[in-house]
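A single chain comes next, written as structure tokens; it is the form predicted alone.
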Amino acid sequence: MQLFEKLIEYPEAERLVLERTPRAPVEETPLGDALGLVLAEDLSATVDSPPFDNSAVDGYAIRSADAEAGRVFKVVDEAPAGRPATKSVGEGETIKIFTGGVIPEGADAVVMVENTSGWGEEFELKKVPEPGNNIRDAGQDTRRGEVILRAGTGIGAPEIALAATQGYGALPVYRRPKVVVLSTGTELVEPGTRELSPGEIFDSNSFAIVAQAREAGAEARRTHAASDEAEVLRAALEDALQSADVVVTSGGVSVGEKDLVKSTLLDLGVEQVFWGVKFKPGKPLFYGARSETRFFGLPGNPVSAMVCFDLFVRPALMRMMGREDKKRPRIRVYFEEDVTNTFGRMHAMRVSLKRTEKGWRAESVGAQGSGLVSSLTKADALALIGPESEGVRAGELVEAIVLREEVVLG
């Protein structure tokens, strides 16, 4: 039977993970895909914009200097948006004008068609406008040559547009890491295809970690689970190593005759990097590299499996994408009631918050049992207590990792 070699604490195995986890390349995606991407380059305006003096309102074109409140003015042609006007304004005259039509020759000032007598061929002035009033100025917004975006900029919305305000179809980025996640045993039956037999469970832990992995930014699938073969085994884990950049496996990574990944993973050139955390639930977590894949061999229990992928796996997606917020959000939460720690090694509770005048106070969900699936949707947080103290005292502070920032931030 294989031992443990050597368990080590939680901050170290995740600084490990950072550490030895590379950046994903760099490649120009389509606008359109960037979203949640990071920039690797910087970003520079290709024009000034906008690059015309514009109308901020639908209204006339008007010379400032012949502004007289009942003064009429004559129409003398229109300019849509996309359509300048043919003729420049006169003494007298005025040019109907469309947000965002350019501003026609001569006009220093739009007048919004509130402020005068109504559409028409002419119009009598009701309130007198000042130079400027209603021009959006060109190059007001970005000039020419000037960085709009640095590198390391996250991509959102108001990123996708302000690029395509500057022509750009694609970015420079860092892909979105491929993953592929496999879990192991023979008592696994794919859901929606048939009914249990006796001593078989339905697969959960690969459809989880998929949605996961996906919520986290990266492209990810899963393949059929594979048995506890020692050959199928290793041959979906070689298919796996050699088309991902994460590979990700539930189950068989912890010391029985049947936990066969780690030893598979070492024949196929897998470089350990370590293998068991003093954290629960998580113990038997495996980490290793090949050329720039990475490996993760989560352990088989539901919640194990989850809560390592969003304390390990996620940050490490998170680092190939270029991503500053690499981990979930920290806060200091306390109990109203004493908290035990019998298990020798920190333990990561599943607690609901709720703000209090002292802050923010964590409840247990309930059992903390690592395949009880159902706690997790219950959870608000990942209290951590220890691994140094048998518990922690009542109203006394400590650390918690955030699930569910909307909790924190409503």
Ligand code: AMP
Second form
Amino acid sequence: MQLFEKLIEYPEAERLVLERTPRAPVEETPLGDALGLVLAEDLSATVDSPPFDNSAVDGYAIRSADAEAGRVFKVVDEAPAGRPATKSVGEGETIKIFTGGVIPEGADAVVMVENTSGWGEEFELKKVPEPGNNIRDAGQDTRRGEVILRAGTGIGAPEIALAATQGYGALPVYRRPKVVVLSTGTELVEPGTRELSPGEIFDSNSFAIVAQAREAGAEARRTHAASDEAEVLRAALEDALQSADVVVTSGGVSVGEKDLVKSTLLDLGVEQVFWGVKFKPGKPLFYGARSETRFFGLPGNPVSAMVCFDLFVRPALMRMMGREDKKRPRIRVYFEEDVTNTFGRMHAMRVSLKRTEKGWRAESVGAQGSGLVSSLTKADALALIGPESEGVRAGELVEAIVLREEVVLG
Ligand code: AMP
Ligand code: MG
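Pass me the form predicted together with the ligand as well; I've looked at the form predicted alone already.
Following is the full complex, with the preceding chain placed first.
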């Protein structure tokens, strides 16, 4: 146990986290699992798409030179999707064709069935087509060899569709970081297993943090809480460090005599990037690195843990996946009344938001204690108050990090 040597400012901590966060390894990921990930390399078209001239409608393929209203054409073959005709179209002849069917030899237009006398062994033409009518040319979507998606592109449904048209079964993407979440604290009890004895509480942090990590797109798993006993803690931390890209712990990282997380980490060869941020809630935040693994020691108070996750761990996970663009939106908000900040550090205040004719009005969700989990269920945003000022005046604009996008979008 030790006291804080040096507290750094919030923007400095945010910068250090990102600066010391590597990209996740590139992995060929099955197309069906690539949603939300980011391409690590340019993707080129492997084929012309569509691969062949084909019909855009259900109807008849003819030679446009033969087209004359009232003329009767004789059906010699058919060309449904997936089964090209074996015959070609001669003068006065036609081949029945369906959407996606290969345009048969000899034909240069397709007449919609609606513009004929109907389906049969012959038909009468009602409306004369132009050459090329209703034909989708090979390669009109993509050309073999051209770059269709650039490295750095986020994979959404349209990108998956495009890659599939080219026959890609897997995509080279930055893989989801593997996050291991570990709560520390002798007082913690696994929810749903038994009732609490005096002095005990249920472990809520590890569940919350796993949910946050998954929401950010990571692959996260929790381990059972470790007690504050040195040996138990050491084994649990080493185990987590060996199996994760990112380890996130909660508790035991402040300056109490039982707070052994930091000293144990240093013993285990974790390099301290910083410990202690001039920030509320979350002063004892620890960030460290051991080879490619990154370590976040979040404070134990549930609100501190979740807010620190959002502000520091989430951006790191996004960076690992190449998703720097996926930031929480920031807006300017005002308060109806003066708000004080006597903490001497940046206060990320839990607020609800309301749209008014003056802009976004923020209102404290109530008591701001770091243990008040229920307060987070009411918070739409974190208003950043301070750190130098004593607070903000009524009507003055301050920056807020939006936690619930739907509130500002809808
Ligand atoms: P610590 O940072 O370990 O001193 O913990 C600060 C406060 O957060 C204490 O009241 C702890 O009991 C509480 N706490 C620590 N870990 C958890 C957890 N996993 N779930 C809920 N509360 C916790
Ligand atoms: Mg503790």
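In this text, rigid core is short for the largest set of C-alphas that superpose within 1.5 Å between two forms. Small disclaimer: the values here were computed from a predicted structure and weren't measured. Positions refer to the first chain, counted from 1.
Engineer: When the two forms are laid on each other by their rigid core, does D66 show a Cα shift of 2 Å or more between these two forms?
Structural biologist: Yes, because once the rigid core is superposed, the C-alpha of D66 moves 2 Å or more between these two forms.
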